[in-house]
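Next up: just one chain, as structure tokens, the form predicted alone.
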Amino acid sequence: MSAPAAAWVEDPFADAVRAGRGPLWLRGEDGARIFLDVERWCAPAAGGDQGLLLRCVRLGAPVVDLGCGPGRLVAALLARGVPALGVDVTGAAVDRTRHLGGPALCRSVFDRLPAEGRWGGALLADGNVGIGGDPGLLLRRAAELLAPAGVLLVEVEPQEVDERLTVRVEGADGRLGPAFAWARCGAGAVTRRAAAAGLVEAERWSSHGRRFLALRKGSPAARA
């Protein structure tokens, strides 16, 4: 599958993740500006991420984490259990998940992958399903990632908005990162995306200010 551009490698993105704090931002054309998380992303898993991780428990199957970042979530997996891979463009972000004991491919979501179609779960959390510009293309690409019956975990943003964007990483001292394609969804916009995809909509949950969706992949029986 051909890929978009990969964005986030060396830029400000890449110096937050090492200090392991922000301020930093998308910032549009427009130059309207998006808050990135960045502390949060660094520190333990906590709050909502919490439903997350349970529910890659009870799949009871290896997880992967696209567009994983500084790796919280791989290493929250591994604590309880669970076998996880981290998989992100950001070579500080991979270098970060590996310090935490996870492992971590520095390839795009896009990109050749192991054990592709025999994963229990996918995770795109912390607005990744954005990643590339174009959800659609996304969507269809982690439910390749998918076992059958397989399960992916997006989180979505808590309004109903449906934009693609061109967006540059702003640091705290306005130096701006390259030019690239993101998105923007609600629940909505992922669910009508996913069913092109082969996905079907199996739950849908909120926690800490955070919405989320739970898109099942495999036959209509298994969907049921």
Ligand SMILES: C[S@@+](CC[C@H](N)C(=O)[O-])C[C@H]1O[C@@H](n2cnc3c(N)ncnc32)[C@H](O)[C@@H]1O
Contents of the next structure:
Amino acid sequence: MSAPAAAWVEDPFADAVRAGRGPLWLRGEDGARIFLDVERWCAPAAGGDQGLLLRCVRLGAPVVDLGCGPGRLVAALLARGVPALGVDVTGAAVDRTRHLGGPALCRSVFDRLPAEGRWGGALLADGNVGIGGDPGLLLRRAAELLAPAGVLLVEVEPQEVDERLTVRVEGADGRLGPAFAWARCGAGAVTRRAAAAGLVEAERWSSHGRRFLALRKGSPAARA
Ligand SMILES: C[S@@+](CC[C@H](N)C(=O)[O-])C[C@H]1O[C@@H](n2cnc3c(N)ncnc32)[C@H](O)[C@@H]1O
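Switch from the form predicted alone, shown above, to the form predicted together with the ligand and output its structure.
Shown next: the complete complex, the earlier chain at its head.
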């Protein structure tokens, strides 16, 4: 099940993306806040992004960025000669991606997408494994998009957490968007669900305080 249409779209996230600045948080029902680094997402790819980009270049195949936000990774992939498409439900994010010269679709990752089953790579960066609030379902959806030897690159939490939450986006003025389902997963929580999605761990790495997994589609053809 995808997030309700209004979540992200008609809330402080869209305003922050338009302005290119935060601060912004996800506010949980228990009052705890998770910082959303919208300024980094609106800036050119840097730091820990480089490892993601390098692995995409090595794939030598088109990459779909699931929940691309303002599109820094799509733009950086294109600049490195990797065909890429961004997908995001937030119109303001899609507009920014296109402004950077990147193709992007204003659509949910759970909607019908181009080239399903043919993407060489897919990205779930910046905590996007939380999209929809059901990481198992999202991993299965990502696997469905990949070609038989495709690779899903996932950014995980630095800590070993496994949480399903109801959150709202909160802006600097305290304004809250609508509630929606979200999840936070460390490497263990993702790899535990990967097999059921037909994905096997190929690599894990850390960079600039961020942690990542590469999951390869585990079909017999891909392992051969
Ligand atoms: C945590 S932010 C990550 C931002 C992004 N990776 C970037 O570079 O800016 C989550 C992003 O996922 C998008 N999103 C949330 N639910 C989505 C869905 N079902 N399908 C596509 N995008 C979604 C939001 O609009 C937002 O841009």
